[in-house]
Amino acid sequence: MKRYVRLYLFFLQFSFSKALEFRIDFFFRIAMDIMYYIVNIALFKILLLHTPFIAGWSDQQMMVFVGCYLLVDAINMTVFSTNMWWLPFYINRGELDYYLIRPVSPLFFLSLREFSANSFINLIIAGCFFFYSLFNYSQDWSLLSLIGLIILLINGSLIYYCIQMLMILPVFWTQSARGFIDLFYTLGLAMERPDRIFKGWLRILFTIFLPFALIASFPARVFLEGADFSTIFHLILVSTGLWLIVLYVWKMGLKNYSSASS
C-alpha cells in the first residue's frame, strides 16, 4: 500500500511540473471549464425563473445537486480523464507492454498515471461552489450527513469511472480509435439531470445498466430528502457490480491484447 502511495505521490509531482511548462494551455483550460460552470449554473437558475420545482426540488435544492455533479466531473477531469484519453492509443499501438511489466497494478498505473494539475485548480472552484451550495441551503443538516454525502460523491466519481472505462476497454476488440467514448460523453449528460425527470426503460437503463443517475443525483437526494436501505443498497449493489464487471473486462481484454512484440 506505502509503495502505491509513493508512486501517486511522484505521479502528482510530475504532472504539476509538466503543466507549469505549458502555462498558456494551463490557464486556457481552467477558463474553458469555469464557463462550463457558470453555464451549468445558468441554465437551471434560468429554469427555475419559470417553475417552482424541477423534479421535486427548489431552487436551493437544485443548487444542491448542480455542487454535487459539477465536483464529480472536476474530480474526473482532474485524476482520470487524461488517463482515459490516452488508454485506446496505448492499446492500438501495442504500448501496453511498458505498463504491463511494472511491480504495480498496470490498471492503477494506466488510470491514476496523468494528474491534471490545471483541472486541479477547477476542482477547488467546484469544492468552493459545492460548499456554497450546501450552506446557503435553508434546511438543517448535520455533520454526519455531510460526510455522508461527500462518501457517496467519492464512490459516484468511482462509478463514473467505471462507465467510462467499460466504453474504452472495448478498444482491444474493434480496433478503433476511441472506442465508445463519444457514446459515453452523450450519455453522460444524464448526470446532470435529476434522476426523477427518467420514467419506464429510461429510468432502469440510467438507474442500473448505465447508472449515471447514481453519480450525483442518489447522492443528493440521500442528502436532502434522508438515507433510507433500499437506496442505499441500491447504491451498493450497483457499485459492486459494475467494478466487476470492469475487472472481468480488463481481463478479457488482456487476452485478446496484441503486444508490439507478438
Contents of the next structure:
Amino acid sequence: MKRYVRLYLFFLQFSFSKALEFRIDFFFRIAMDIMYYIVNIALFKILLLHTPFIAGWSDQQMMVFVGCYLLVDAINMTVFSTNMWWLPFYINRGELDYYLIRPVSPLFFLSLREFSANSFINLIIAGCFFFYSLFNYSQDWSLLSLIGLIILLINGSLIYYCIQMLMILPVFWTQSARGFIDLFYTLGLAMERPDRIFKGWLRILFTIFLPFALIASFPARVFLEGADFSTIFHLILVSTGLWLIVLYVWKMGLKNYSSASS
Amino acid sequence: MRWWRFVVASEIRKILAFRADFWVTFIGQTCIQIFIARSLWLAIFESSGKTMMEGYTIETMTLYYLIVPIGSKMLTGENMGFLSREIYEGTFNRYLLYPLSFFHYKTITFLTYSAFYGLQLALAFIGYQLLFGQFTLNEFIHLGYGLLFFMIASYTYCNLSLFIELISIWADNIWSLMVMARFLCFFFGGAYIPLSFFPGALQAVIHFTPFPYLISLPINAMMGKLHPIEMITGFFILLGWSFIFSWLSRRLWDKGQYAYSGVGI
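Alt. form predicted together with the partner chain, vs. the form predicted alone above:
All chains and molecules follow, beginning with the one already shown.
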C-alpha cells in the first residue's frame, strides 16, 4: 500500500511538470471547464424560468444537485480522464505490454498514471460552486450530512470510473479505436439529470445496470431529503457489484489480449 | 475531376470499418438522448401544469430531440482534433504532397461524414413520422429543407473547425478551443434546449452570432416551424457565415503554411 502511495506521488509530480510545459493549453483547458460549468448552470436556470420545480426540486435544490455532479465531473477529469482517453489506444496498438510487465498492478498504473494538473484548478472552482450552492440552500444541514455527502460523491466518482471502464474494455474484443466511449459520454447525460425524472425500465437501467443516477442524484437526494436505509443499501450493493464486474471484465480482457496492433 | 470520388469512397470505407461499434454507438446515442430528454421534459411539463410550452407539446419536443443528436453529428461531420494531431505529429506533410488542395480534401472528407449522418437523419425522421405522426408531401418537403440547411451548416462548421485547428501551427494544443467552440454552438444553437425557452434579451443577442443558424434553423426547417421569409433570411445569413469562416480559414492557411515546420512536436 505504501509503495502505491509513493508511486502516486511520483505520478503527481510528473503530471504537474508536464502540464506546465504547455502553458497556453493549461489556461485554455481551465477556460473550457469554466465554460462547461456555466453552460450547465445556465441550462437549469433557463428551465427553471418556465417551471417552479424539476422532479420535485426547487431552484436552490437543483443548484445543490448541479454542484454535486460538477464536482464529480471535476474529480474524474482530474484523476481518471486522461488515462481513460489513452487506454483504448494502448490496447489497440498492442502497447499494453509495457504496462503488463511492470511490478505494479497494471489496472492501478493505467488508471491513475496521468493526473490532470489543469483540471485540478477546475476541481477547486467546482468545489467553490459546490460549497456556494450548499451555503445558498435555505434549509438547515449539519456537518455530518455534509461529510456523508462528500463520501457519497467520492463513491459516485468511483461508479463513474467503473462505468467508463466497462465502456472502454470491449476494445479487447472489438479491436476498434475507441470502444463504446462515445456512447459513455452520451449516457453521462443521465448523471446530469435528477433521478426522479426516470420512470419504468429507464429507472431500472440508470439505477442498477448503468447506475448513472447513483453518481450525483442519489447523494444529492440523501443530503436534501435525508438518508433512508434502502437508498444507502442500494448504493453499497450496486457500487460493490460494479467494481467486481470491472475486475472480472479486465481479467477476461487481458486473457483475450493478443499484443498485436490493429 | 474524379479525385473527390476516391476520397468519398475511402471515407465511407472508414466509416463502415467497425460496423458493430458504429451501429451500437449510433442507435445507442440517439435513443439514449431521446429517452433522457423526453424524461426531463415530461417532468417539466408535469410540474408546470401545461400541455404546450413555447410552441412545443411533448410530442413535438420528442421529435426535436430525435433530430438534435443525429443533426449534431451531421453538423460536426468528421471527428474533431485529427488535423491538429497531424500537425503535432508532423504527418500533416502528406497534404502538401497530395495531388489536390488541402482544403478540398478536408472539406470533402468532412462533408462525406455529414452526408452519411444526413442519410441516417432522413431515415430516423421518416421512421418517426410514419410511426407517431404522418409523412405526407409536406413533411417530405420539410425534410428536404432541413437536410439542405444542415449541409450548409455543416460546411460552415467545417470551416470554423479548420480555422481553429490551423491555430495549432502556432499554439501547442487547441483541443480545448475546439471543445469550447462546440459548447457554444450546441448551447446557443439550441441543441440542449430550444432557443424559444431562452429569455427574450438573450435570444435577441445570440441571433447576431452564427450559432442559431447551425442547429436551430435546420431543426425548425425540418419541423415545418419556419415562415418562408424566415427560411429565406436564414438561408442567406447561414451562407454569409459560411463565407466568413471559409475566408478566415483560408487566410490562416495562407499564413500557416509558411510557419509550419513539418517536424511535429
